[in-house]
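A single chain comes next, written as structure tokens; it is the form predicted alone.
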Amino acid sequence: MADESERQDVSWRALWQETSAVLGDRVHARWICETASAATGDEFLSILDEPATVRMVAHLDAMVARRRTGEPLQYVTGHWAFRHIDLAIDRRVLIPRPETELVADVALRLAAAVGPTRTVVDLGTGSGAIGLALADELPIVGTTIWLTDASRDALDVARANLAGIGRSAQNVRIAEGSWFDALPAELRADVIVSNPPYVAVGTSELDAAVGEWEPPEALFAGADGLADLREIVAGAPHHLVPGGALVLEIGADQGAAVRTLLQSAGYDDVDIRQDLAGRDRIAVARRAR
């Protein structure tokens, strides 16, 4: 990239095609140019022949620096798309990826069923993912949406989110504490929904981006991979009013070994789905009545 002296009055046009060429992907590149520009979309679009300022550069010039290293987008931009919602992303948390707005989409379609009030608990939450995309699609009366996680890191991701979804944000309840210990004692939810640890310790099929730049504690459960999903799904029914549902996303192997455990924990309806490229990727089950 050229020095500082040589990046006066550029133009954003200039700046995505040479970002294209350091990157090699001219999307990516866009979506750098446009977090650096503080535009998107058509905005961004119609600025294409105005100058960059020195300070917009700088910023572009860093996050160019960080992707060139590896490190994942959605880290360097600092935010992501979820469903409807942009969430702030860092290292802290995982990166929310398209299998997991399927999970969302389950839970929100089980929680809608369920009136006129409902109660919905988004387990283990991290950037606030899930929980904050139910909060913002369900009726704001008599919605009650709780997050927790034993992050405390996490928590402040999920915090931050929190003012992104405006007056939905008067549902949620965030509470720190592994699994069900951060919730009262009394709490009864109608849906509960996690988004686990499933990832078998010592693994040789995870992408390396995924091992390198994201949180293990939010990766790894055990030697294999269950650990996390054995606790949620013997302490849920405890959690769950009569004929509650328990949404999991999990291992694309992992299916049958799920199907065992909600079974032999007495679980009702349990249902094995797969996600848009045909792969085991989630558990739901009914606490039975």
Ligand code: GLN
The other form holds:
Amino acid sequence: MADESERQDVSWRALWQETSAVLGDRVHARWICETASAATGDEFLSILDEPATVRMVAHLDAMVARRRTGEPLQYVTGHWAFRHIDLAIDRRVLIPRPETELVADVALRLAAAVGPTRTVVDLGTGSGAIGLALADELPIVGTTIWLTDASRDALDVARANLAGIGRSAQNVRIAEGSWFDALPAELRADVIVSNPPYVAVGTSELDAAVGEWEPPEALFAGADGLADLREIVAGAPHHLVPGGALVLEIGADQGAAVRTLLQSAGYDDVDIRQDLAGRDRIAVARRAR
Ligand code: GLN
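May I ask for the structure of the form predicted in complex with the ligand now, the form predicted alone having been displayed?
Full assembly next; the chain just shown is listed first.
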């Protein structure tokens, strides 16, 4: 049994060094060592000369072995930062991406402008990233956030993450089902936000590691990648208040098509926005008043 009393005579400094050499990446090595030591940031730097426990070294070795097979770092460490929260993640859900933090930011501003109460729906929440970040950042008083997903596995991850956001968790409802089927029929939201699957089946654009490791049901949406976006655009007016906002993550080559979808469906204020790389990434529109 490894416990605090049974230590290996190897410091975190040496382990970080060794892991960096094996992985050829000092930053990745640090994230893995931080996860193994359960110390992050300055706390990790303060334990560099302390020895690791046998259990911690075993955990570190297992993570290094997984990373060496090409498994994404975020699945290997089992957690990743999204805005101000740390999410548990594994292969049941997509890895949270920086561009999705921007999608959350747009939804956050729209929801924050509504008061004294506000209802937000995160459709196809996966790990819970967008909806839980909103719950975390919006006022505790007056906020209700619905998280939905068709995947029970994904909702198990979201539920685990819900436990990690503290007092704001009281504002969150979790509902299983495909898109709007998950919601009570009478529910009207001020903001509906979603990062749905939007990758075209058979595309050559997808990063190889994404295709190999991430859940296909969270990525692919028909031959043109628009199947789920079409369904959400069609259904959202029935679940938005008049003037309520729809915020969608979209593929870089889908801006024009999604603009047309939204305009044809009668939405107002249709706007296609770019991510930090300058690529079309976010569609915003309002239900007609
Ligand atoms: N942005 C992701 C990728 O291309 C796709 C995410 C999604 O389909 N929602 O890797």
